[in-house]
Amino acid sequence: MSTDRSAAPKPGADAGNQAQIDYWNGQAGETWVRRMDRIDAMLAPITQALLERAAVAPGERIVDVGCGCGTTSLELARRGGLVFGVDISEPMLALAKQRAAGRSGVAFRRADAATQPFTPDHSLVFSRFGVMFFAQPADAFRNLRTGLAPGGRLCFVCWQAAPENAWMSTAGKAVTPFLAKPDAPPDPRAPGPFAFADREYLHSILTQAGFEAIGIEDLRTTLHVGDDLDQAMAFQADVGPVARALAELEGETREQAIAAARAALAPHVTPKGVDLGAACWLVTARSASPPAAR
């Protein structure tokens, strides 16, 4: 699931994407890192759509957003696509470029693709899961839209409600009693991996940074999360709220906390292993005439 992460800010880099700069370059990065294998053949049935949905043509200039340890990147070039993979998280990076050794058509770049300057020749900006980020995000959007040539295309996939995603859901209610509650309700937008549930906020930001076309399609399937409770667990245990659980509780509450997500999975597992739905926005947009100057 990559996100927009970044290097660290360069002078007039938007500092408000700081938090997710460093969330990015610490544990979360590393763990991505660890746990790629797994996170690509859970996303596999998301993946296989928004490539579909992308219907890149040989030759074509991409920039992947938010792209991670660079799967969607070299599926790309691999597709005779150009790609040009900007990231903020050294560590998945680091793997990226490893990855593409000794391959054509694939570059990565360490960078916040909200601020980084793109010239305007690239046929395709796409994303899996790496747009929902950004702390100004019809900013950043704009700035993207820098990159495409008239005409050219965004592809994207963000997730809907946590609600609607049981996959990380189903634990997480399971969980949330014995975490602190905020101060103040947390703001739905803020950015995170659920700031573009609302369809309408999502169109009007997309409407914003000047896009036309736009599609939002619903799309829904089912993620693998484990072969067994224990695979799944340890993936929760890394992985959404569970993961923050264990980072934030101790003793017996941690205990109570892992024993109650536990429980909410146990009566999903199957033969087959633990397979939770998923819901998804497929986005589609063009840039049918050039940016308006910022």
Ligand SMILES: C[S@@+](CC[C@H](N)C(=O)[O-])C[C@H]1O[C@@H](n2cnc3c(N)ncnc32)[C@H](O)[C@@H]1O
Second form
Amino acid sequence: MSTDRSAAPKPGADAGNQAQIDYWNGQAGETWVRRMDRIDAMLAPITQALLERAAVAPGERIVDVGCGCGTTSLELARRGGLVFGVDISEPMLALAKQRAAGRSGVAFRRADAATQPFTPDHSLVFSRFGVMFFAQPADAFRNLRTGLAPGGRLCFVCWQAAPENAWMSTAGKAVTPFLAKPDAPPDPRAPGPFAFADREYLHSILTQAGFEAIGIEDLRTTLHVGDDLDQAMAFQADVGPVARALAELEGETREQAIAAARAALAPHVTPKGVDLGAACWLVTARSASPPAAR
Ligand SMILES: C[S@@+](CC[C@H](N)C(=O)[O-])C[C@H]1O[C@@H](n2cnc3c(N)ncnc32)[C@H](O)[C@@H]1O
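Would you mind generating the form predicted together with the ligand now that we have the form predicted on its own?
Then the entire complex follows, led off by the chain already shown.
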């Protein structure tokens, strides 16, 4: 069966997401493919909470936004959902398609979720950390809402602020001094992992996009970053803020930054490995009913 009944994106549709399209089709996409098993294992406690909250019923039509390598799409399909996974990253989608071969109930498309036209017959728009990268977030969520049937629901996770996420910020803080000073302070709401850290802002984006009954739950857990310091450091150098910083550095400065990140992680090594705190928002909402016709 095909779950993919939506139209192709409008040619030339541009929601200003080109920088993210480039990013996720470059080194970052390749790294996520290589690290998929590790990332999935690490995120397991969050994934479990998200799937429980999504409470998928068999036969439900679902859009998985920023589905990446397909882990959540496949799991939603295993639970009986008919899943349409959308992502901008060619390498990640190639792996998703490979994993889905021979499986029913799941289809993938390379498309910008902010502009992809959706058929309005899905009952759930779902995402594990795939909705924080839109240049125009209210417009993007408005577009996602067009994929929902009346009463359809939204369920996703996004990160809270960096200081609440020791698993990223412990080493992330250590490498920051090695980066060239930006001319202006970075915009905390710019597309990226922490774009929705501000709860009020997130609420306002969803309200503007036409969602109601918005729930934003504080979900906190511990993530296993590595079995030892070497593994934790290698992982951080690949994924997250340390990886983003190291990509900008070269030579001696890069080596110094790696040493600083390692030193910052070292006090957190225990016999169980490196386990650090994480905080995200577990978000639920419903598509608001259209205004009654006069
Ligand atoms: C942090 S990764 C999460 C991937 C996957 N959901 C997971 O949990 O493994 C963010 C994903 O969002 C995708 N993404 C970013 N902007 C997007 C957009 N405008 N439309 C569709 N996907 C997007 C990226 O390509 C990437 O796969």
